[in-house]
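The form predicted on its own is given below as one chain in structure tokens.
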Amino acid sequence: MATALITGASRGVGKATAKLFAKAGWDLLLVARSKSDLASLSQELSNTGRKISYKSIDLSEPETISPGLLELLDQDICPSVLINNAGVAWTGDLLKMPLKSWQWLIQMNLTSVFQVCSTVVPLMRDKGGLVINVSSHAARNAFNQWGSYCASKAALASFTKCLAEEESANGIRACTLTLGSVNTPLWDTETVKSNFDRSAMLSSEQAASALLYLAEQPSSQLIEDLTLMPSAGAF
């Protein structure tokens, strides 16, 4: 049975993805910062009959990532699909951004993905698998007050292409899901200030459906990037 590892699984797109994948018959390895939220989600999914394992890992703390993942995978469970979904945002003048905030955002949106892949992908090589990195249309555009986020997502898109190129010989595919604005708790965080009409945004469930579509592609083909935008366009 197929197994998916999902980061940022306790809320927003990650939570919706966990629910949809479990309903579709996938076993799950769930990663998020909040242990209580993961426990609650695991309990919620218990009636699906799928095997649900989880581990609280703070992806902003580099030294905890690999040990935490190896502990999660210690039961000889290896994902066939790795979904790097966790991410953060910061709004404000680019050159007034505190260095500490810049380093935090790059750690969460880019470096932690590198760390997760460095730990998990080598374990996937025996049977092959797929890495899906959740990106944003900000990777291709410049948005005022969103400079650090745009830069991190542009780098993530490039990282994904390089990963796909290097790992193809090992039976590992890698792709991005590029999303327009999604109505998630990210908009409620302290580091984001915006007054967008969230009712016109994509839902977490729509993003989750796109992730399931990518995950269920046969190993003989690769959708390098799937772009999903609200019909109202960019915000």
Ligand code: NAP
The other form holds:
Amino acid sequence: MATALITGASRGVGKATAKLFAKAGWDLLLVARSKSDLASLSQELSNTGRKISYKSIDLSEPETISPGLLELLDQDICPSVLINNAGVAWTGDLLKMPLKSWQWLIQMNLTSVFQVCSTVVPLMRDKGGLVINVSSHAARNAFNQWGSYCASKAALASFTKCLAEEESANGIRACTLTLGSVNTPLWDTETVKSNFDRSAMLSSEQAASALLYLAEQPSSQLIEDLTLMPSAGAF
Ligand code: NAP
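The structure above corresponds to the form predicted on its own; please give the structure of the form predicted together with the ligand next.
So here's everything in the complex, that chain up top.
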């Protein structure tokens, strides 16, 4: 049975994705900080009969990422699909952003993805596999007050293309899911100030369906990027 590793699985898009994948017959390796949220999700999914493993890893702490992942993978389970979904946002004047906040956001949205891929992809090469990086419409646009987020997601999209180019010889495919606004707890986080209409956003379940669609593509083809927008467009 195929296994997917999902980061940021404790809530929002990642949690909806874990639920949908388990229902579709996937075994799961789940990562986020909140051990209690991962434990209750794993409990909730126990009736699917799938094997669900999880590990609390703080992706903002570079030195904990590889050891944490290797512990999670130390059960002879190797994912065939790696979904780098965890991400954060920060709103405010670009040039007034504290350096520490900038470094945190870049660590979370870009560097941690590099670190997760560096640890997990070499283990996937034997059987081949797919890396899906969750990007944003912000990658292709300049949104006032969202500069660092736009820059981080643009860099992530470029990283993904480079990864696909380099790893294709090893049987690894890589793609992005580019999302417009999704109604998730991200909009309630301390670092985000916005009054967008949440009812007009995509649901986490819609984003999860797009991830399952990408994950289920045959290995002979690659959808390099799938862009999913709410029909209301960008806010
Ligand atoms: P969310 O509801 O805020 O969930 C974020 C997830 O990332 C949570 O599971 C959280 O779990 C995890 N996370 C946060 N900080 C972490 C850390 N330091 N270490 C490990 N895990 C951490 O966000 P979402 O809206 O579902 O976003 C998922 C992805 O979609 C992100 O990459 C985001 O940029 C992208 N996206 C979102 C939207 C949107 O409108 N929501 C639009 C486009 C793209 P813990 O707190 O338990 O660690």
